[in-house]
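Next up is one chain by itself, shown in structure tokens, the form predicted on its own.
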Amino acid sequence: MLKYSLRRLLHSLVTLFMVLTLVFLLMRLLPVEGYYGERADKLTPAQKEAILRKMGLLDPWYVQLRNFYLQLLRGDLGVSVIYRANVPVKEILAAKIPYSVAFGLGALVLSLVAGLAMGIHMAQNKGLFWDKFWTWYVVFINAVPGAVYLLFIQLYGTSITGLPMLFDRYNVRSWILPLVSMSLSGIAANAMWLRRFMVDELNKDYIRLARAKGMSSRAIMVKHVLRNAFVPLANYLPASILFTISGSIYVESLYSIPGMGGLLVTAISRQDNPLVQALVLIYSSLGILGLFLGDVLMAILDPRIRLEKQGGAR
């Protein structure tokens, strides 16, 4: 077990060195007038030359690259040089982390219990009413694009419910419809791998047996189905993380949330680079860590996983 733990960190640490490798070199191939910001018509070439100098652009970008992984190793994430100049990332990111959190953990958690919920309701009633309609939600969250319903929550969801449009802080009806629109897609996911789950153990041999042998609906749905339907599942709800934080971007945007999420898009327009890398770091590492535990996880749950020989394949 800790030999197959440490083979998928040691995978996971490398897929984040490449994901922050080729953010840090897709960033400098963008054109570099956005580093001069709206002075950029009254520099002067020197000027303009000193300015990247200082920012250490016009190194080879090996060097820039070696530089930056020495500053992270130190726990150094560099100061922001446009969103608010000479401002530590660490700073900036203070103020906005704690938004973030709280509304994923909350997305997280809401969409745990109403996906699961919605999963056994579904596989409990295959084929019947309430199974075609939660299917029709999960095919519909799944074709549509995310910017058009969550929009349209957004300005329907105010006018009909009277809840806040923008998020504030000191108003925690305004918190309603963010959290709720995080969670959506995360619902219908666990709904679905739920109900898949659980209804191929429906299908199985011992399930035909319990019943022959008299055991109650509930008692198999209980003690086999929903049990053995947990550990496939189990190595999709750590990587659950990774969505829901990936919907925050465009929710915060949406509801003004002063979150990370505004803050990525902010920083990316506007060529921040040291924000921006800090940014995809954060949430590099958390979607890999999901993913990381759902593989541990899983590996917990299913003994007959067969590590050492297989090498760590499921």
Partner chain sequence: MMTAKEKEVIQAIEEQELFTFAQYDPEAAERTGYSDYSYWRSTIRVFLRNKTAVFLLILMTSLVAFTFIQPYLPGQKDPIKIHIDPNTGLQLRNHPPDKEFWFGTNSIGQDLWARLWSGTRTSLLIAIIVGIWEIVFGTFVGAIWGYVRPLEAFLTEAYNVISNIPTTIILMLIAYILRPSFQTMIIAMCATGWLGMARFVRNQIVIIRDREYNLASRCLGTPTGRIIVKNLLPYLVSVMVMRVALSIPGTIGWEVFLTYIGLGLPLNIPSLGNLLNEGRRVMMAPALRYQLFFPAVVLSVITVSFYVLGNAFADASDPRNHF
Second form
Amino acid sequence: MLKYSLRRLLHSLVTLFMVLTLVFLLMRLLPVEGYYGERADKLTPAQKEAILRKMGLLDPWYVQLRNFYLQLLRGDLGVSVIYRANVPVKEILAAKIPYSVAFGLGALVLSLVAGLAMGIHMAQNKGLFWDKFWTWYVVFINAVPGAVYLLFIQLYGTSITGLPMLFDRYNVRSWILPLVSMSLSGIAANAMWLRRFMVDELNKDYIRLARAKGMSSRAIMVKHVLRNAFVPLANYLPASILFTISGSIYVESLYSIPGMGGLLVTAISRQDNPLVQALVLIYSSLGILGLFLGDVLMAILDPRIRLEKQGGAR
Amino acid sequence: MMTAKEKEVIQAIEEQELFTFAQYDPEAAERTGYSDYSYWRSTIRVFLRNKTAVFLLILMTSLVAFTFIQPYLPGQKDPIKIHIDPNTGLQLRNHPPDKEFWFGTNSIGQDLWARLWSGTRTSLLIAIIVGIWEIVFGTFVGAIWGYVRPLEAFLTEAYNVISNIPTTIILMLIAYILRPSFQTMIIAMCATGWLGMARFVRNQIVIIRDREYNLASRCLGTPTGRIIVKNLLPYLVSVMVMRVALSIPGTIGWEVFLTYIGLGLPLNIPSLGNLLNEGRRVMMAPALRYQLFFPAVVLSVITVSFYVLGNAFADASDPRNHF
Amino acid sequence: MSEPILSARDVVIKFSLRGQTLTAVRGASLDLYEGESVAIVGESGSGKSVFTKSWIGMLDANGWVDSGSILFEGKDLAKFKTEEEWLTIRGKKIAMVFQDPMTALNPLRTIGSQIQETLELHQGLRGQEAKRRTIEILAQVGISEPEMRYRQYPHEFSGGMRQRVVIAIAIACNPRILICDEPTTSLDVTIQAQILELIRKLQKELKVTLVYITHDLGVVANVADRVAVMYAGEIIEYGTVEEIFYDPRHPYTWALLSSLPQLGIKGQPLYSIRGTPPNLFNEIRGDPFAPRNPQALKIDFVKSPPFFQVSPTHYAKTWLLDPRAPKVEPPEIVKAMRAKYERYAV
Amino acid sequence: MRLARRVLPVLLLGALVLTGCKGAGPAPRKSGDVVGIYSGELTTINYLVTATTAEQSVAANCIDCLVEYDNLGILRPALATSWEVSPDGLTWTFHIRKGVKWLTYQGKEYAEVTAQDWVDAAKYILNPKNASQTADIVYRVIKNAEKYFNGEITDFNEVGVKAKDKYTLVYTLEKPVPYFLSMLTYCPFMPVNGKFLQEVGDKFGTDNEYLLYNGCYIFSVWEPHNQQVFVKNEKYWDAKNVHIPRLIFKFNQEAATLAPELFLRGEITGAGIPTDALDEWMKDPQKSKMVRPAETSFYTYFYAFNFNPKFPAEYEPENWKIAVNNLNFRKAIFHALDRRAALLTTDPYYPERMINNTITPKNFAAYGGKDFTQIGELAEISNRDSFNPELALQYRDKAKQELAGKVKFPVKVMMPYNTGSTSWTNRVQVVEQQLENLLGKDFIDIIPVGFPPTGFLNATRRAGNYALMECNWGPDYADPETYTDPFYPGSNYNWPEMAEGYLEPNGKTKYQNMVDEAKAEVIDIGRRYELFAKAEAFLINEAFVIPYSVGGGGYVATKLEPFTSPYAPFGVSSLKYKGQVVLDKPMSTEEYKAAYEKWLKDREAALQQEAAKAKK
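Let me have the form predicted together with its partner chain next, following on from the form predicted on its own.
So here's everything in the complex, that chain up top.
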């Protein structure tokens, strides 16, 4: 188990290294304005050169790459240029992450509770009214772009219920709509996958045996189906927990939540290259870490994987 | 219990006659349990049984057809022409829907009805081009990945790397490095769209490449490429149809997203994303909400329809559902 | 003979599949007696599994007992509707062992817990007591080092071992009837014999009524006292093992026996039954085997034959036994078998 | 474009309220807080570096200058209580107000404001490493500053800014600058505490805690992308004229769209009403009472003909080059452009007030009671509409004749626009159809090409990547000279110096010579203005550009009282909340117009009074 995890972790690190290098090189394709921004106009060529030299952008690319990794190893994510002049990226993120995490975790809990309940309800009523009813919900959320339905939620959510349109962290009521908005797709995804996994499990032979044992459907659902169906679901759970940190782009900007999601859009659209780079780094690392933890969690939950990957037993 | 008819038959035949040997017909023996199974026929049969899907298929076919013939119908307006109010000589701005302008006009007096169909055309065109690229390139990469063993490790690693950079970021960066335009939009979405397809194809190939009939083919000296084309791809055709159907709502979704964050098509090219964005700007004015409402409805109908169709087709093409 | 412990009469089982109705069992009847061992033989799709599944309410959700009765302990199982009713029978009074042991166990739970679950369910055993009993049962089904095995997962077991576990689960509650649905089909030949032996042994030890379902007449002789042959949802002939093997009367039984490889005659091509069983979606008129039977009578295509008694224990459902029917000789192989038997018997 | 409007960070309220009014009331008037929303976060609040309006509005409210404008546009003492200028106009001596304190963001006293603070500021700005975007403003007027900036001299003592003693500041200029006092209301001439600057180093201005305050407000809370809170500085030297206790701005990406609704719900103090939503407000009996026109600004918008086309071959730059050098071709378009139709995309109700017939807007500068736009040939230009279909067609026919065989018709006209701006996108479509319909599609073929907001100007105007394009310019100081900059060689607007047939014997173009002559006149302001007016009239009459409109405008619903905050054609004074109050309900258009009339009269009187004082 430990050996498997270590090997898996090592592989994740290699992937991460390649992702970062690729992104780093891609970033060099961006216009150099990203390092002095709209000041370009006002600066003399000498001033511009000084800035680029100070940021080490005049070095050959491999030196830049080396410096980038050295900097990274020191835990330094660089300094923002345009978004907040001269402010370390770490500081900027430190202010954003709590909001994204709070909303992310809230939405995650909501989408797990509601999504799993919905999934179980669907699987139990497979082919019947409620299954179809919830399926339409899942279809709608999956098919229609968030930008469309979230807009209507904001529009009618605020005008009908009188909930505030702007986020204010001290006003609990202002948390409601963004939280609901953020969980909708998670609910749909959880429900859909849980239903699918449960239906898969329900068709398996061991369920027949469990029935033949004389277990009640309810006991089978709880002790066998749900438990087993939860394993594949658990695979992507760490990823979704980690992704809560990165926040929801739409919802954060719709309700003006000062989280990471909005930050990414702003950083890219305003060409703040060091900030973009740091964000891509974080997003990719979270993604890779999520996959890694998901696999480890799977291995913990599913004894078959544990042995296979260890090259153990049969 | 014998039916009246049976009684009649039996009475007509002499009892003795009944206990003589019948003519044995080997073909009739084969026929008893014969099933005339054909993959495509069964697929279509199962698909047609799904009433919702059939309805949506008809709806989408007519909608797509209408989208493309709409400009040639009589009495249609130019989607970018700015209409002038004959009384005031001013632009006919925010004119509510009526007989002349079925869906009203936008904030500079362009006909929303014409723009909506023009926008649908643009978005569908993007979606279809991206969808086709997704199949062609995705299948190509997936096939090589799954079948050419020496490249397997390399492609797996390449896939890992690319798929670990969030799609949002790749899309934004590309849309950003290039200037917003029709081509940029397509390039950006093509850059990431094929990943899912490639992995899907690869998985399918890995599952079936070692099946007996392929091993047999290889033993007989059939070249790899031919095995892929002849033995594996037919199996994947239904998968591809499904992926295209499902990629359409996906692509439209990304288009709306890119437009939302300001990296979409230029505003003077109507597209569903642009129309939605235009509508969003006036959504706070109840009288102008029709400008948000119409594009939102059309967009939802299209995306939901293709999504449902894709899934229905996926179900129908699964042999397990054919009995 | 004493009262049967289970008596199935004219059971008709239907399934609805995508709007069509399929009749899987078309009026099958069978009596089971205390402590005996009955084999139900038939091709796949003949309805043998479905028939027995209806005794413990394990038909798939789209299937139902359309008519007929299944009497067990004074109750008509065919009338059972709710799960609560079935839970009084299933696993407790009638247990079942399935075909594929590889997938029959929950891969994510230990062997021990899966057996123990049954004990806790039906015998009210808890904790250490349940564990002790579980280990006992494991030993009983021939698993060595049961304490260690108790903690292991299914994937750490071979196919034969897993089938032993499945059997252990089935016998854990001392059921009155044990149904084994082709328990050896997916196992290696050598393992098959071990499992058969285990089943025989357990049946004797536990004095349980055994229903053994198989498509392989070859194994029947080893386990069964009585044999019922099923075809297209009907039982077409039943009798003692000897009667079925050495004096079969139904052309289908003949055909089955003729196609047994171990009975084949050297130098002659192995017999195989032409055609396929009827499509159960269609209405079957007359004898369902008629279209495949080279010696079918005209009446076979018109009217379903009744059961004709051959001996007090032997019944067959074919017009050939009708006094009006022409004399038909069984195939060579069957005749050879009978000759061999008579030689030994004398 | 010094005050270059940033695409994103437009502090809604800050940008809306560009007016001033009677300041010196005896006691603070009662006022509630200002609550606003904004969609673009500040990059920095380092006022010595930044050149964007939104960022400078922080400094405007937090740091005081030597002098400031009052609500009628008259220069008044601020941190300088009095000043003298030497007869040669080169040496300016300022007497600093005593007892003014630098406060931290928590309101604690840090130090006293002294003359040295202005010297430290100049030293900071003139250090190229600090990459100040307003450095040139300083080094263009202060003696030896440019040399110091370029490293030609290293001793800062040679630069013309000195603290003679604790309360006496002396500026020495390179040459006489008639508008020097007005320049002092701009950020690069704000003070900074040298000790604090050294203490925080690179962090200066990166956050509200890394700034010291001596103005009417203290930036007390800054949660980027969430909210900004400014509280009144109770120790402010002129605290009795600051009435609004707190300014609270909340971030919202969709601020512009949501603001009207939020205003109706009472969540914010004021909102700009987007053109899209204007009908809704105007037609509603309730809402129409709350909406009024917003001020126009001193930004000038014009359509520029590019004489240095660098656009892709598909738009035929060579063809355009020949066509644009034909005066009749230019004049055809000049007279064909229906500016009112185009302006309907910004202001559908009263577009006329936005139309600008000259480059220098009205009410920007005046001499001897005459507005600059009424001087000399500019008077005629100011008083007519350039849109004249008959004339346009006449010029078109002449152009066709003259260009026949030389250019390919229709001439392709590549017209870039910013895809981030709805009204621009709309406008470019309106202009395309209007021009093509009037002049004929066989004459010109206008091709709108969209560019994204980020790096927009770098990709288009600055790169010469356009044929005809809407450009704008904002003043850098209170003198007509500032409006000649875009057209003077070295600028990257439309390169009129490359137009054929305007070269004079000295190797310079006619326009350049005219501007040079005007610039040289620093003593006789009347003559100086005449010369600038002549040059501008030449520029317009030769159709190098088509004057189009002024900036700002639009409509607002706001409870902020208009005409009470400082009024200034240039600089940051107009961004101040000093003097303003939040009313119980918003002014209607009628009330607003009445207030405007009154303000005009007051200003007239104040100007006369000042003129009279000057004569003495």
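Remember, it's a predicted structure, so these values are computed and weren't measured experimentally. Superpose the two forms; the largest set of C-alphas matching within 1.5 Å is the rigid core. Residue numbers count along the first chain shown, from 1.
Residue 271: CA moves less than 2 Å between these two forms after rigid-core fitting. Once both forms are fitted on their rigid core, the CA atom of residue 82 lies less than 2 Å apart between these two forms. Comparing the forms between these two forms, the C-alpha position of residue 208 differs by 2 angstroms or more, with the core used for superposition.
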